[in-house]
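Given next, in structure tokens, is a single chain: the form predicted alone.
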Amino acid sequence: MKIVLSLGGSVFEGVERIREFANVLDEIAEENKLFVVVGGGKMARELIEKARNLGANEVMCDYLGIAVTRINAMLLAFAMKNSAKRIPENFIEAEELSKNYKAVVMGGTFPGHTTDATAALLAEFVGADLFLNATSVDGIYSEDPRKNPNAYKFEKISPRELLMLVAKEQAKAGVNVVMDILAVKILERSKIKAVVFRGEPENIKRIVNGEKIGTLVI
């Protein structure tokens, strides 16, 4: 099975989480083609705020953070026994390392994108049969559930209600939605399963392994 993870940046603030998930994508890309995109995190929020004081424009600062990104790639490539450990600037490197490694970490590629929007972007472009994205959250709900104790998680989902409920979500100042637009549309138009879950590392190798948990959006 070829798979695509989304994988936030606040992985990436300590040895240990980093070792944990790279011991867990280590194991799934022993039967599987496994391409991981990570995010900027904290360190890339606290240098972009920075950037933005110093002047930086907004796709100056896209940069800054896709910079981050790349570096947070490396430790977590580092990590793995599996995986390349030169991190690809582009999908069309990106495929052609997965032709000598079992895994492939790479970040950022283009100024506006997200990490979801790239890795989704990502999948498309190699024909994944899998999108993966670890959240902080163990699913898709109708409301921010941090906010709405109430809010109702969908155990399933297909593309266009998710991107009606991200649009609206999305209209809010200051909301954190669970996936943005851009991702969502590419998974439409490219009939990619996914699934949308808390990030941790077990919870990762659950789905793979055929459990059925957070939301699938198919």
Ligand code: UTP
Second form
Amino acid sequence: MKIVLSLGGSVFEGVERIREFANVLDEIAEENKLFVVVGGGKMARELIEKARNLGANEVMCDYLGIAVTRINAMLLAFAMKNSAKRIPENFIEAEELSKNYKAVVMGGTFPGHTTDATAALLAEFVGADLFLNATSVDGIYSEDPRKNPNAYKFEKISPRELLMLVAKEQAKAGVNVVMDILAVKILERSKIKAVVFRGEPENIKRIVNGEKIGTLVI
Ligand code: UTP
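Would you mind generating the form predicted in complex with this ligand now that we have the form predicted alone?
Then the entire complex follows, led off by the chain already shown.
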């Protein structure tokens, strides 16, 4: 199976955690062709805030964010046995590298979106069978469950329904939506099966082994 994983930067808070992910991903890459796109996490957010305060515009901030995602990608790639150590700058390079390696790890590509969208574009480019979105929540909810106790989790949702949900959320300033709107649009047109789930190493293994957790976007 060809798998693309979008791994939020929040993972990169400690050596042990990176090692845990690296071990699980190495195991998955033994049986599958694996592509991982790593996010920028706290470091990206802090540096972007600094740059903004120094007068940088949003595109400049995006470039800064991309640089951090690439550093995080290096950390994960260096911790993995099966990954290429070179971090591709675009999808063509990523696919080329994958011919010689079981796994390829990369960061962001160009300004204007987050690594969720980068990962969805990569999934479309390489013709992935499965798109995995590791997030800080255990699936997609009808509303923010921390704010509304009546919010319910979707077992399954169509990209079109998700698009409407994300558009509604994004309209509220400062809200962190579960998936980048561009990522959802790419999933809709490419028709790639996606799973949104809590980003624990064990969960990645469970999904690849066919267990139904999180929310299926199809
Ligand atoms: P992230 O993907 O980590 O953004 O990229 P995020 O909003 O923190 O994502 P979540 O919340 O973990 O899902 C960090 C920043 O890098 C820039 C954007 O500014 C983004 O906010 N970036 C990243 C790009 O401009 N292009 C990319 O392809 C990737």
